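This document starts with one chain, in the form predicted on its own, laid out as structure tokens.
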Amino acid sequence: MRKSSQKPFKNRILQSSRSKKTRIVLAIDVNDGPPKELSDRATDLIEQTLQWICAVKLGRQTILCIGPERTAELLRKIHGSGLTTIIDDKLNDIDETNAAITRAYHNLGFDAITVNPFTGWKGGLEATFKLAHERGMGLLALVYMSHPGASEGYGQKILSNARSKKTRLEFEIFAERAVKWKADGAVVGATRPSIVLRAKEILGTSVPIFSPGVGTQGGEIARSLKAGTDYFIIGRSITTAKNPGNVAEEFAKASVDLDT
């Protein structure tokens, strides 16, 4: 079994994001190969995107495609380059499960996992997040995901509870539920940037905010930076250009701009 860090994941995350003046975490999303051609690719990917990033997310798709070992020998080769990593599970099942997929997760190697606030806590979340959190590991509450459709359930409006006439947003929900929990991170899609200012103002300084969909699914930096955004998940924009070590820079120098 791996030891917990010393520090939590937050900390580990916010130290690599100010040494390297990023704030860019590389999305890994390779599935579509042999698994040893896939594990080079995204070898070569965080080589060449190395001192651009903070931390590097895998999809769980990838993970299934290259398989355990590799996935184990990737994640050490990454924290020997002094990263974090995320698994993107979007945890979402009864607490027996949530919580041996996270062990799983946490013995390969993994700092931190996705979990979605809709399975609720009792019987839901609350095992995972007492495990996690013995173990060093982060939690990422998705709070409003960034493709079209999510408007559809976290953009919906719903009863606040059972005996409410009153209705409220769901990702307003989900946001509270993320400081309630102490979640380490709230994933807010950077394709809408009114939803990252208002989950803003919910999370506050204390759960940050981590947004997907800049480039490619339209997101802009610059935007959802000034709305609230700390991280920026970025897949392939990056990880399909013909020079990802220089798109990764340019992002880099644009999630840090506010900051100079």
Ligand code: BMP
The other form holds:
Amino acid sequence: MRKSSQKPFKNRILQSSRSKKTRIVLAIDVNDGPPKELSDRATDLIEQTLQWICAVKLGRQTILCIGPERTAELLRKIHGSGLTTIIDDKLNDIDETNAAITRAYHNLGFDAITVNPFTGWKGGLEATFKLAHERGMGLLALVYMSHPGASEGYGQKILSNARSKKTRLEFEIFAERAVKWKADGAVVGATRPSIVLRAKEILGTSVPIFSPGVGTQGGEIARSLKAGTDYFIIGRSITTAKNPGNVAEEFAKASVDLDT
Ligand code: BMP
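Next up, can you give the form predicted in complex with this ligand of this protein, since the form predicted on its own came first?
All chains and molecules follow, beginning with the one already shown.
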């Protein structure tokens, strides 16, 4: 088991982002081949993009396809390069189950995990936040996903409890929960800059915004950055490119445009 003597995840990724002048989190979603081939591909992608990324996010499908031993080995290599790691599992179960999954990922070496605030706090995510934060592990809460159908859930107007008279937007409540729960990040799709802007008003500087959806899904760095995105989670536009390093470099430079 890894110890929690290190700084909180939020600080570690910020430090890496500032020192490397990039806000890009590389999403590695490999799942179409034998395990060794896939983990070699993941290693190669990291080596090619290393200079231009501040963290790596692995999808659950990648772990299922390469297995726990290869995952742990890959994470050791990533940490050896000074990068933090996120497991994208979007936790959404009862407390015992969420906590057990989180513990297993932490023992493999992950630094942060994604969670779904639909789950709720009591008997849902409370135990996971407690466990993860005791271990120095970060939690990224979904606030508004990047795909078109996200509006059916995150964009709904709801009565937040039986006594409410006024409807509220679901994602605004999720953003408030991310602040209240002391999440280390909020996931808001780059495909909807106006939602990023509104989420930023609620999240302020205490919860950074991680935006997937750039490139392949149609989102643009410049618009999302201006609206308030702190980090961009980018997969296929980099991982399927002829030269992933060059594409990552372009994204990295665009991602810090407002900082210069
Ligand atoms: P890509 O850049 O290839 O579209 O990948 C985006 C990554 O972010 C994928 O791993 C996907 O699972 C994840 N993601 C997303 O696309 N939208 C969300 O709202 C939340 C995500 O985690």
